[in-house]
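In the form predicted in complex with the ligand, a lone chain appears below as structure tokens.
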Amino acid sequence: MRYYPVFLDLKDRDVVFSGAGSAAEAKIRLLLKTPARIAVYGENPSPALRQWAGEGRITLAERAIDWDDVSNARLVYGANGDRELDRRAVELGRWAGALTNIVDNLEESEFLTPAIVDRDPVTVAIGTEGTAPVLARRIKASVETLLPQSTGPLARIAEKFRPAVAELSSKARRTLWGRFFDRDGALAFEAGGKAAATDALQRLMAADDGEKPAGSVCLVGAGPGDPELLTLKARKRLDEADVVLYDHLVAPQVLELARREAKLVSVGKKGFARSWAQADIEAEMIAQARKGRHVVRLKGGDPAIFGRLGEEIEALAAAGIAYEVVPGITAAAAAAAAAGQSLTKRGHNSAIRFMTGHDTQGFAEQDWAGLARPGAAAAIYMGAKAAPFIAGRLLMHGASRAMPVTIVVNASRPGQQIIRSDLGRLPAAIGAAEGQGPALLLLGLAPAAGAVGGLTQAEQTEIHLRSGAA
């Protein structure tokens, strides 16, 4: 480690720039976040610098830098892009006892500016000693996703409560701050800002005196299967969960992202495991939340699409349990992406229906006449078994046998299969999909234009079954 990181206090200090072009502008953009007095000397200032000067955020003099300009400087930058002018700035800076930097010239600089993740007052500085700026940017991007926007405000709240919390035992303190920063504080901040987060901290402090902290339920969309198709928020909630109640459609790779200590409960309605009635699922969610647990109710795809979200929300509201819904990528979106088709297309279909092939009564009756019209399109969930019935109804209502149908099995999962066919051949085509995994039917979409990226040929099967005329 040749460069030793320190954080410099710039309150009431001068930062002086020689050079008023884009190099200075880039550095100043960051420095404007500090309380430093920023002074810029140079000809032909950039428009942004002029604007900041006009707003009184920096001082700008369109002349060369001089001895008097640096006398109170903590940092002096040479940003002229001109060797002689920059060296002169460094000479002045050193004389004044400031730290000096020539922009983009490591060898002649005493310090370098790191890549920064700003969650004021929390700052993460990333440096590669000039070896790999691209790497620094990549690390910055991953740290950005790791640190929610609430990090800064939570740190400020913690600062205020530190004296009060200091009276707890050191173990209680660690537990309390862990819960506050990782979960209760962050969740409360998202829901209700600073005031809510402050309340959450006060509740945690009270809980340490014996009162139980409040639990919560988060209804999370697990997406179609590929863990990379989870939202960042879904990942976060999984990472915070005490209990995860998941459906059979949730892919095992997604479950692996749950917190190591979390209790995983399959409430799916498939296989030999105990099958849960909807009322039992709701009762379990509520019971766990009442014990103060953070419950994640994990559903395949998007929870609001054929996921019984409405019933679960009603049950939670009736029980007075705080809940949150995190949307997910629904199977129709994943299937269209896999097939390289658009769910809507200008001049082809300006609407699409999300329908189910099955309801509690068996095969679902739909507006077949509407769907049989040219230009109609639909994504059909739970439609594999009902496929011959659906085809029959549509043909009966005058749909064309050539209406394009794409069946996507295991969209975004291992064993993804795409069957391109048409309405006339739908009953035969669905046979090829039987028993392979969840299948989604896309009816009436504009055909794919060409090769589809993502999976290699070996990972996905593609079958074409057509009635003839396209």
Ligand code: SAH
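Show the form predicted on its own, please, the one above being the form predicted in complex with the ligand.
Single chain only below; no partners, no other molecules.
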């Protein structure tokens, strides 16, 4: 490690720039977040520097830097883009006892400016010793996703309570701060800001004195299967969970993102097969939450689309259990992306219906007359077994046998298949895909030519021939 990372206190200190162009502007933009006094010397200042000077955020002199300008400097930057001017600025800075930096000149600089993740007062600095700035930016982007905007405010709240928490045992302190920063405080801040987060910390402190901590349930959309399509908030909730109750459509790769200590319970319901009753799932969520645990109810796709979200919310509310809903990418969006299609298309369909192939009474009845009209489009969930019924109903109501239907199997997952069919041959095409994985039907939409992730033209033709669809 050639460069030793430190954090400089810039309160009431001067930071001086020689050069007033874009190079200085990029560095100053970050320094404006500090209490430093920023002085800039150089001709032809950039518009941003002129604006900041007009707002009183920096001082600006359109001339070359001189000895007196650096007398109280803590940092001096050479940002002229001119070798001799920058070297003179560095010479002046070193004479004054300041640390010096020439922008984009590693060898003649005494310090480097790292990539920074700012969650004031929490700051993460990332450096690669100038070897790979692009890598530093990629790491910065990753860290940004791990630290929500609430990190800084929560740290400020924690600062005020440190003396009181210091009286607890070391184990109790670790547990309390872990729950505050990772779960209770973060959730409260999202819901009600600093006041709610402060109340959450006070409740945690009271719980440590003997009161049982409150549990909660988070109803999370796991997306269509690809773990990279999981939202950042969903990943965070999985990492915080004590218990994860998951459906059979949740991909194993998504479950691997749950924290190692979490208890994983499969509560999947599968059509025409033995499965958990809905009432039992609701009872399990409530029982685990009442034990003070944080429960993630993990559902494939989006929990609000054919995920029985309403019933579970009602049960939790009736039991007085705090809950949160984290939406996910629904299978229809993933299937349309795989097929290279838009769910709505100007001049073709201005609306799309999300519908299910069957409900609690069996095959689901729909507005068949409306769906049979030219230009109608629908995303049909759980429609594989109901395909003959759906095709029959639509044909009875005047739909064309040539109405396009795209079948997407394992949308976004390994083994994804895109099968082109039409309404007249839908039952046979579904038969060819049966057993390969979850299938979603896009009624009225044909796959685009060369859709990425689907079957090759030869493979599609083979399925067409086997199914009688060609």
